[in-house]
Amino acid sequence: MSQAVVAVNAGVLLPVLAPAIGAAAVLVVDVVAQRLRRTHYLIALVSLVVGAVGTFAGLGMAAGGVRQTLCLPDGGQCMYAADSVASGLQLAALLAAGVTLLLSWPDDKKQSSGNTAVIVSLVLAATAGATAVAGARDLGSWLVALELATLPTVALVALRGARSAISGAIALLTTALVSFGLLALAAALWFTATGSGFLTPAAALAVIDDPTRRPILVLSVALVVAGIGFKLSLVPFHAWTPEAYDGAPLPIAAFLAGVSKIAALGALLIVIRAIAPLGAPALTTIAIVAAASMTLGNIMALRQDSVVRLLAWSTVAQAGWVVMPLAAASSAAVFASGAYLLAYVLATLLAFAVVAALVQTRGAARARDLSGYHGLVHDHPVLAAALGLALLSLAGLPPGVLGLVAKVTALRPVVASELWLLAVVAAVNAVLGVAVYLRWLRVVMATAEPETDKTAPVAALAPSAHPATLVAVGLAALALVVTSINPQLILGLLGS
């Protein structure tokens, strides 16, 4: 009797497993030699380097080109499955986890050997559930890699030891239980409705003409909407938000911002693609959280004093554009979408970059404050441009033209589809985006800093920049400044 096997191709599966096999090497590499603390960063990006190479295959395939593993016997569905949106997403997701370990570096120093292992292992686990959930095809997979991304973060928002890194911690693990029992029960339900452990326009399809099934299926995306809302920031499920990125070290805040939301977009997707038979009005709630996120981040974010909770309702704000093409259910807006967050992923990273080189080069208090950044352009001029092309992206604005493309990119779709109230709330939004950067900005270009930042103890303040956070400042600005020059780099990445 023959048994059956599934197979399994490890090369496709690299993305995932590079990363998840570099945190348990670090962890025993810490156990051997416990004084190698470098050495676990080393290992880590190595492993990172190797799951980016991973994903080289599949990025700019053709529309339904796809690398697929874990398939079941006899020609059986398969439980893992990258196109060029997955391979996208999942290369930025590695290399956001590369930039955040470089931010991370110069606390080496003052960490004892056992804290590096711990904070480097998590980074690289939650990156392999980030890259795993984004090939994900069955409702088991989905749900324990998307998990696998989210909770090794409230353990890194904890470990700074901080009363409000303990809070923000609280409040991201409260909402982490939340949206997983969301989840868990809309994965229960699609199973009802669809009696398939698969999430496949093929399972869908066959629901949609019952009209005792549709409605559970309908209930079942919105519980997913839910449920993803809360790890995207998305309004009303947004509060945890400010909170965890203030309390958090910048490093693990960055992460936050990049990975985290890479993962819970790439989660999305799978289920917006398997519903898209069902059409437009299976999505009218997406349409409906983005205008409010946009709406509410941008509001919030102009009332900011601290740029950590700035980036942090900007990350609300970016949210709603991100998921707002969605709501027009076609292939093309979940190119958009996709290409979206790459395009805020890429401008956050260099933001955060630039604020962790001040921490060390000016300090805490003056770096995270608004006013610290008076007549930064004289000071740090290098500083200071890097961080303008970050705000200018996010804007939308030149020579921010990756962030300009990809704004006309989200909104195409929305107006093919004729949701025109949608759109016209996305133009006043892009509006007060301008308004909230702009802010910032003015204050980075005055001419000089006032007579009250002038008296402050030079002792105080750091000599220089760690040369890991300026190799992380260095990349993230190239990379913005090339897809900014050619755009179709990051559309052609997704396949578009």
The other form holds:
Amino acid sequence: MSQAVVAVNAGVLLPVLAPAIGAAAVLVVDVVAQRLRRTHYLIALVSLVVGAVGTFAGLGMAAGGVRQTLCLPDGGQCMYAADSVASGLQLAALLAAGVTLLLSWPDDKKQSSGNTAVIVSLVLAATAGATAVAGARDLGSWLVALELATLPTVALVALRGARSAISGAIALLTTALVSFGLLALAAALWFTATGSGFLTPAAALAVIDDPTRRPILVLSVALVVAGIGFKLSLVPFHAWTPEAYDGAPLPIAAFLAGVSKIAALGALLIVIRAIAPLGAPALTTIAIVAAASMTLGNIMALRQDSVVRLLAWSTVAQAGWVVMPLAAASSAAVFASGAYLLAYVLATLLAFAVVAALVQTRGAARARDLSGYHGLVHDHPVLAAALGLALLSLAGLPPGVLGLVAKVTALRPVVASELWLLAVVAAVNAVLGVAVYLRWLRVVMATAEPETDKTAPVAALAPSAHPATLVAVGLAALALVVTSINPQLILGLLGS
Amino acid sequence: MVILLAALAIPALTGTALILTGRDSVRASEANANLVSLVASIATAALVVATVVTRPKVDYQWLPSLGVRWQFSVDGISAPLLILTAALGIAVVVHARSYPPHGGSPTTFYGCLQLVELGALATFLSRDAVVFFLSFEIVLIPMWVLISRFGDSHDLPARVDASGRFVLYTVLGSTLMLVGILALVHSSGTANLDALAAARGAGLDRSTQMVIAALLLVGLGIKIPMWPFHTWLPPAHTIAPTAGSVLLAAILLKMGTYGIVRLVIAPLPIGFGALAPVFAAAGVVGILWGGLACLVENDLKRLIAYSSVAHMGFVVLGLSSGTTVGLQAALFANIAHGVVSALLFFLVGGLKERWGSADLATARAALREVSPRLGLALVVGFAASLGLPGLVGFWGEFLAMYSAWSPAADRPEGFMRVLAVLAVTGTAVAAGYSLRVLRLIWSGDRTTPAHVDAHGGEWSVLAVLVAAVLVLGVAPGIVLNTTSKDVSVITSEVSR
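Next block, the form predicted together with its partner chain, ref. the form predicted alone:
Zooming out: every chain and molecule, the one shown earlier first.
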């Protein structure tokens, strides 16, 4: 590792470099011109778009295709390698970060909190971590990138300053530290077992037949699952999720539900791909964790009256679906897991965007409480339609065809590996999930109560949602409609 | 080819457009929505008839990553069901002219009817197992909306319960079916239903066939619904608006039995053969259970729902016999139940509007005295329901019992004969409850409280269905000849 890195291909690294440079640029601009809050956001959006364009070359490559750089000399291994699944995750992370920024776009009427530059650069830094971890192939950058994707979110949650935000941030921080400890230990064990600093199948392959080193590697993988489990909100490492979502400002909750999950899955997929030759034993853990997450997440989501907490528990359940295919050791599993995650992120972001729009028009108290959605279809038919599409997509029912196709994709490797028990648990959870989302949808579709004189004047005075929020809703809804008509647009990103 | 796609596109586009039309829009009046739906349904029906006559084939790549293709075509097994669907698609719209929907915007109501029709047509047309599943799911949300929004307005909790049960049971069934489909597709290497049927389970050992068949039978059995999974049906029918009840009983239940023919009997003959006795027994328990419930049930809609459980039991019995006669009987009984249950639900829906409830314990004016048209339709409907020779109900049930008496060689003959005898007992029970209903509401000489007889749209729908009951009863060959060729292809190998 002490040799000089010879090959740095900035083009390949663009998805990582663009948000990182953007984060620095925002801080520099803030020193020069502090009052131009919009400029910060524009710089951030441009850097995200540039990064997204940078992923295009890696999308939909044939199986085995990778774009790599930071290679050791003499044809040595590369520390950065993005295949089409990694590129797809990077694209999703960059776009999801863009939606987050649109949701937190500054409102001219309100006094600046003075944190604009900090928030924007933290979002960009975490996004750079998320895109970096998807391509990281050596232990060092993998760990650092994953923490880069995590730690800024602690600050983002805490910056709101409210008591609930602080407690959410503490929950998140504690989790992040424990998770880092586990992952650092896992990295150490990986190195002990394989003697390699690279997370590659070749490293794992060398250990397979060695009875003394194999258990160490298995332990390392189990620790990775636990450490990533915290970040993906998998049961039993999920407890921070509702606290942090509920305490965080809404756009940051959307960030936690979107970009953070992409980062975590990106990190997990690196390890899963590396241990593919190892086969089943390490993966049984994943099956158990997946089944537990789905079940507990759905049951708890059924009991929530706060929509943000409902979405938090729904994340727990959906995280179970995301990792479920990984219980089957096959290349289809990695693809399925990525595809499910993208479908989940798109639908969840749309749900958060609608909630954010309603916070702006109806006030936080009403928009965060399930009963505040009563008769939404009459008051805001367009927002209600967008929310309905998002919820049905999460539930996996037409017209949310994308969610349904994602469920088909996720179940395929499980069935192919004949994990019948897991498949039946998943089927039962599909039902529980439908119950969760239809419970919300039923409230949205209810006939408006005759609230007599209360609604009319409020409606007259109600501020309209910020245009940036509406753009976010519109873009996410459009993406969901288009990908529901042709889900191949999402599946194709991840390769064929 | 264009014809077939247009037959699907028209209900899809009309349904979506109607739902998206706001209720405040000037054009959203009840009459306009009805007219648009009527035109769309008639156009769809014309295209469906043309499709059935010309038998085009459609094959487009849709999700190359998953190997899913838009494959649609028609054969003798699906043709009668397609015609039934298209005809009832018109009938529910015509009938709704006499009974406008209440509980929500009329555009939503008619839009949901169109989408249910779309889902049913796509299910019967699709030749790709995964597309079959997706089509199966299309009907869920529209039907849920029909029951929860436009159902019986007296009782909100009951609507929530009934619509929730419907959707949750069905999702459980269809997800189990999806697991079965994915297993079938994975193990046989093709998703094409025709190729699956042609392979006849070649290369799948007995235990694999049994596992897959069991998953599919339970999944589809919930949809049929087969005893003991029938408990969602009575509340759904009791609460649903007339159009919803008709579509549910006459078309959606058939998707279950049709799925069993396509996905279980044809591609998994050995697995189905092993499970057939259990399946048949569940069917016969359903016949007796449903019949006995009908003897004491006092809600007329609920009574017809239980009689549906009994009638579908005959279909299950015929399917299980493994002979050409049995399969023919099942397919005919499918159509017969479609016609008869549609007639009865139209009739009872109208009566419920007149009476204010569907309670049999309340004394009413005798239909024979005050409304002879309704009385005639009721007599024909229940006479067909009890299996009177010369009416449509007779052939399917008679042949089903006959086929159970002389089943295929690999079925346990003694056990099947016991089931046949029990099924005969079931027909006696059916006579009992049918005559009970006729005695309670048709005969007698009470003339108060008077109500108007059927006229206009209601009478024309009832008259056409009465005619269909008579014509198909006298000339069952119309359906039997259509199905016979494709049925014998399936059973020639099954009963080898």
